[in-house]
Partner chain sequence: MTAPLDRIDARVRCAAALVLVVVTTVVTSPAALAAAAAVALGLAASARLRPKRLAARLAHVEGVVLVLLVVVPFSVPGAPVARVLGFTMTAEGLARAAALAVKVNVCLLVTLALVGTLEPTRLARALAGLRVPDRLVHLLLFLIRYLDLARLDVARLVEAMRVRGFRPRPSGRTRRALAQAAGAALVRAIERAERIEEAMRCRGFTGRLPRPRSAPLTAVDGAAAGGVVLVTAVLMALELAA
Amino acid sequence: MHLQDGVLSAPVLAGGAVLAAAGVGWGLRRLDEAAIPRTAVLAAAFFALSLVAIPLGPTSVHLVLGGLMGLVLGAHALPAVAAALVLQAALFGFGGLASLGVNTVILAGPPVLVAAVARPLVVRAAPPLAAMAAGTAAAASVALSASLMAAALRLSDVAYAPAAPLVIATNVPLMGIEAVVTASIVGFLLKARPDLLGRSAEVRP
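Just the chain, alone, in the form predicted alone, possible?
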């Protein structure tokens, strides 16, 4: 779900850079020492998983675990994703440096927003419902990311308009995969490390 350099217009690139800088700065200000290890682990997971991509025209489709990052990291997901994208662009030319801001907004913005809505249910609900809410949040995060990508393409050039529905449609299978994987991981965390999800050590049956 990375946009390559040379695809987007200058105004879209500039707008994405401004939004990404603001979001990453906000996330860094909220990052404390205790959160650094889990932020680094999930950033590494994102880095590795998103390198295994299926090219799709100017973009690509891959597993990102954005919903999980949003639920566990909250605002810290923004600098985590940005750092991983910088390394991918610098080391592998994946995504590109000019598109870094837009890609950060597309891949990190939706998980943070969706998790803010879903997190209260994940924190308070019984484990089966909490895992289901996490899976739904993961699917919604992918849908929103795909929609933002389609919007960025459409705003850059009207010639990309026919590609916008294709970008969203090709991410539908990814929505299901992300939902299942995230729900499974959250189900495990509810038993092993509920504190990572903001729950007390005692998980309700």
Second form
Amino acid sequence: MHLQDGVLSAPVLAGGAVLAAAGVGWGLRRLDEAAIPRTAVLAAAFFALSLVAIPLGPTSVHLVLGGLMGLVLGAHALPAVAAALVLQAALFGFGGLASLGVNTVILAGPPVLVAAVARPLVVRAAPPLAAMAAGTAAAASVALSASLMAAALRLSDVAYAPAAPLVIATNVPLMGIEAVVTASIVGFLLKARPDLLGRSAEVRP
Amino acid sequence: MTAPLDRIDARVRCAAALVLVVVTTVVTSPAALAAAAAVALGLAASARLRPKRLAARLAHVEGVVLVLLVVVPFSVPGAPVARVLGFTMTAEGLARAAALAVKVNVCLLVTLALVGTLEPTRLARALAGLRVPDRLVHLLLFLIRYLDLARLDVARLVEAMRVRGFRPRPSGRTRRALAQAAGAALVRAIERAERIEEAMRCRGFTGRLPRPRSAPLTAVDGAAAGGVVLVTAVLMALELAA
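Target state, the form predicted together with the partner chain; input state, the form predicted alone:
Now the complete complex, all chains and molecules, led by this one.
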């Protein structure tokens, strides 16, 4: 879910670049240098998971797992997503160079925001409630990302206006899928590696 | 076999790609867009991009771009050309959609030719040379290193599910199977990260990597930079003349 170079207007690209630079800078300041390998390996796993297409009826969906990434990586998700987008733009031509900022804001901003809101529940609540909170955060993350993308299109060009509601509508099924899958993954992680979600590892069997 | 573009410094190529993409984004006149397309094709040729792979990549149109190409002919006011399902298609709208298609493909060609042909680690070093923060460059280097491993991990999990006869259906069983596979991938990742951390600490890693020294720029790089300035000037002149 990102925008190609050549689609957005220069002011929107510039605004996205400024916002992304601020966010990535903030994330980098909170990233201990010794934690860089760990962040990169986890980001690579999220990236790899998002490349898997799950066949669904006549089409297929890609999981984004943004909400879960926000919960696991926290503020580090911002530089991690920026780095992943650099690779995607350079190696495969997906997204693009001028759109790096906007795409970082669309893909990493919502995960970090929703995770900040949901984290207290995910860390402290009983497992079923923690999983539900994570699922809700995942759906909210998809909704926010789709809204940001629609806003970027709408602000770029009035002629794109009819596409904005379409972008949001096509993401509604993904919201549901992300919510249930993320809740299930969190349920699994709470048993297998609760420390990944910031819970103490004492409850591990 | 080295392509002519390989003689240009990676930093210059990254900066040139960004400049050309931004200029292409700004221009709107048909003459400027045609010139940009010619430049992009020239770059693709001198980067020796493989035509087959390139055609496959260009044929893959992102969903959002597709939606815009369908919407724009109808949403720009102007001289009506045709009516489809009660919506009026305009000449101006068709021109805008064509311009959008050209822009997206020009940006893609320029990026693939100038940046896509760089070795990933060379790209990371070039970004360090362009004053991208060290920590972000390190993150990028580690991501390059571990992305293939992560993809193989996930591919193995998917393959294992397929072998066991997994068929995705809208059911709780599918949801649990997917969640367990994804969760397993994440657990493997964190376990790998811990092994890497331990191995690096054994070797005295404290978070610092040697800063790569970049080679000085040559006359070829100067000529390339001059070429980019010239192309930018020509494109802007064509745009303003329209």
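Basically, rigid core = biggest C-alpha set you can superpose within 1.5 Å across the two forms. Numbering follows the first chain given and starts at 1. From a predicted model like this one, the values you see are computed outputs, not experimental measurements.
Core-superposed comparison between these two forms: CA of residue 163 displaced by less than 2 Å. Once the core is aligned between these two forms, the alpha carbon position of residue 34 differs by 5.8 Å; this is the C-alpha shift at that site.
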